[in-house]
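Quick heads-up: it's one chain on its own, the form predicted alone, in structure tokens.
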Amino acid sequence: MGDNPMLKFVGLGQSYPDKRAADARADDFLEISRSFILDKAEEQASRCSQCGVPYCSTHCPLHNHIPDWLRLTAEGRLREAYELSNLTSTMPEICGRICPQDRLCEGNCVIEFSGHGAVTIGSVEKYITDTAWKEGWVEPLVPGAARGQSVGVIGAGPAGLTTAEYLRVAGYEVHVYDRHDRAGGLLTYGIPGFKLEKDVVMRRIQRLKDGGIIFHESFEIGRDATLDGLRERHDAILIATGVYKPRDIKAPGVGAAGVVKALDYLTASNKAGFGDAVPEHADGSLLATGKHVVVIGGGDTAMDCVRTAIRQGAKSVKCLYRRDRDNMPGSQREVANAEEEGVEFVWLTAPIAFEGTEHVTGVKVTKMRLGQPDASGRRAPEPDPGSEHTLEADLVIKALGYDPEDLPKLFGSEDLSVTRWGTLRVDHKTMMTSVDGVFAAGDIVRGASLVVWAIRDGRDVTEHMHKYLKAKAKTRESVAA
């Protein structure tokens, strides 16, 4: 191949940054791997194929020119291929922490396909990131000439925080209200530090305050000011308040003590990592140490769940989800992490019951089994008549899911349309919703997805609201002429 720095896939295996062991990580909060030292992140970069159809560029929510900084990796030119990966993600070393690459990027590398094993995609897109803020590479949030409008961003999330970002570089005055004491969303409160430790998120919120972002904490709509009051303040308004509502159970004893919310647990773990003092951790009512666990769900917050009981010292940590293992949308990487840890899965099982008077005892539960696809085309769990028996648990954690809160009450402002599954309804062709000059962006409109989704979704409407703010500008100006 002569001087050619890449397609090495042949001669040169797929290689993870090293995991810390088991035990090891099991006793903290950091994350569980390392990035990879300059040679390692040089040699994966360099067995990317340069493939003419990049599919984990189209399968990537922001397209990121992935092929092209691997390049630059490879060469050894790491201020370019940071420059290149920050054109189009606000997060790149974020998102190179906890984007499902496996369903994204490397799932549909062309190398993966042929049976050499996917590049590393997010392990070297953490590398280079990081290595730019420890070189100085991130520059300031430098804010354009002032237009003399302002814009107010409901929700310090991924999507609010990227629309925020890139509004500020065009020269708007941009205020961010959160309902949290700190911005982030469940960046910050929802994602265990041992996925992404928290001062990687708070050094990029740093950024944007020192840009001249002014964030509006602990700030809550319908309490401290209603929509239409941000409207009088505002020449625009973006609402990017992600999901919150979780999904329930219903089932007898379901409202014991010691049955518990999978956000209530994660945002107080999150919190007491803070440092913060956490009443839940002091009463135990949301802690796990010494206890007998079981979480209910197959998603990624209950791999949060069950891995974050284990740090806390439970006694044992069961995982209970009514399909098999093929069938679960959490990630397989995360169930092998976990799993390494000490948690127990307990495939097709279903919770019937929830035990005890005063506090839960235990979780009367059903073995399931498979029957006919579904609607969504995945096979329909059943109750295998027969099979019920009870699992030992002090505290059990529902993490089933999250649906949007009612929006329009809460907001104060029956105007705002929603769909029939409770999120705000946009024209899709300018992210506004039924409100004039108010947009919606992230999982709000979608549904409960993935960070990098808010993100995308964040930089779209940014295009939307400056076309918007523009024409507005412009009539102001010729109604005052």
Ligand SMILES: Cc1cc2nc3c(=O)[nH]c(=O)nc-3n(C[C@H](O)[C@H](O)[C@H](O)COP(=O)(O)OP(=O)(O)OC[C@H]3O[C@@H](n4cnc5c(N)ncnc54)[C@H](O)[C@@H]3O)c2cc1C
Contents of the next structure:
Amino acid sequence: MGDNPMLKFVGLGQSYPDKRAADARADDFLEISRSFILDKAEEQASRCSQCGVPYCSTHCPLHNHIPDWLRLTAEGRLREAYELSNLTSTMPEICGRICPQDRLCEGNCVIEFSGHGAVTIGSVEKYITDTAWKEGWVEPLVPGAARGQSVGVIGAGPAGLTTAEYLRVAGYEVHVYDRHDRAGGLLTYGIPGFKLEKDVVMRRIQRLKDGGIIFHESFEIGRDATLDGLRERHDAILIATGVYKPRDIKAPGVGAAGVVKALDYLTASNKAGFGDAVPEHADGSLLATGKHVVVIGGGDTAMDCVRTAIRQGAKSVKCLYRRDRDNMPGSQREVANAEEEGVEFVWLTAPIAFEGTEHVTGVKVTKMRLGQPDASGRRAPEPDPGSEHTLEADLVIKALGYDPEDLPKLFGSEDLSVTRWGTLRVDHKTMMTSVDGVFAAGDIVRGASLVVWAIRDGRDVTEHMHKYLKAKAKTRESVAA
Ligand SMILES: Cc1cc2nc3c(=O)[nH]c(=O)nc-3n(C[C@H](O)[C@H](O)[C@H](O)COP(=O)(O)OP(=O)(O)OC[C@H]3O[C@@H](n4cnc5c(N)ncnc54)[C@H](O)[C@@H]3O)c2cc1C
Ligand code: SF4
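Which structure goes with the form predicted together with the named molecule, now that we have seen the form predicted alone?
Shown next: the complete complex, the earlier chain at its head.
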């Protein structure tokens, strides 16, 4: 292999940045992984075999130029590596932290298949962009020449922020509306700090504000304006509102005090992390400190709840899931982190009632067994008769997933067409909804998904909105002429 800086995977083992010890990290909300140091990042990048058809890249929703920036990193050309990774993503350091790489790029790396362990792509991506911020290589957002048209973006999550950034660069006046008091969507108020520290998100938002994007925080469409009202103010609209209607459990006692919704719980914790006064922490209703906590669900939200409860000083934390470990939707990496931190997983178990008169005192559960595969291909769980028993609980967190809110009703726009799942119906060639000039992207179109897909949708919808706006400007010119 001579002087070739790459293909070192045979002699050089896979290595991730060290994690802080479980007992040390269970007391704070800081990220659990340390960063690579320069030598380590270069070394790990050099394991890439520079595939002619890079499956890492084809399985990345953004089609990031992974082998190219790995090579530049291995050659010590970090600034160029950053510039290349920045070309396809509006927030590479965020993806580096929270993408489920084991299911995307790293899970499809050929070195993984050959038994050598994938190139640690996410950790290198995080390293090069964090370095870029530190070294001042991240350029300010420079707006393009003003076009005299304005765009309204509803929702400041990764989809909305991505579109806002690209459209501002293209010269539009961009207004972003969000019902929360801070932008970022689930990056800010869903995902906990131990996966994604908040100053990483806030510095991205500050860059957009500095670039002239106008944020209207604590502004809710449906309460502070209708969709039609917004259409009058702007030449085009993007709806990127995510999915926020929590799925519920049908069981006696589910309405008891102490049975709470996952996102209420996580939002309160994230607000406390910002130093905000949180009444639900002051009165203890959304705080796990000193409590026996049961979290119901097996997805990433449930993993975030159990690990938050540990950090708040819960007496015990159990995660209840009706299928087994192999059939859970959440990431195995997160399960391992939670187990290290002291979470007990109670597999093949489902709640049947919530006990307690004034306040929940326990969850009555039944064991489950896996039957025949259902429509989704996964083996359907069914109750195991005679296995009922009660788990002690003073805080129960329901984390069963999310559905879209009723947007046509909420926005006062019955013309907005939705699918049978309640997601917005778009023309897949244009990403436009049934209402002229109103586009949609992210979870509100896909259903609950991933940050990287929201960024991809935000990138794609920019092209369509740009085309629409150019045509609109041309029509205006010809009418005026
Ligand atoms: C707890 C949790 C953990 C997750 N962890 C991960 C992870 O580790 N990795 C990963 O890739 N994905 C993760 N996800 C999924 C990921 O966060 C979402 O797929 C992604 O944020 C969707 O982006 P979005 O821009 O479509 O919507 P969102 O991020 O949901 O942003 C939508 C924004 O719209 C605003 N909004 C909604 N309605 C209105 C209205 N009427 N008026 C004004 N504003 C409105 C909301 O306040 C919000 O700020 C997680 C999700 C949750 C819930
Ligand atoms: S699949 Fe793995 S080895 Fe191949 S280019 Fe991508 S990171 Fe490198």
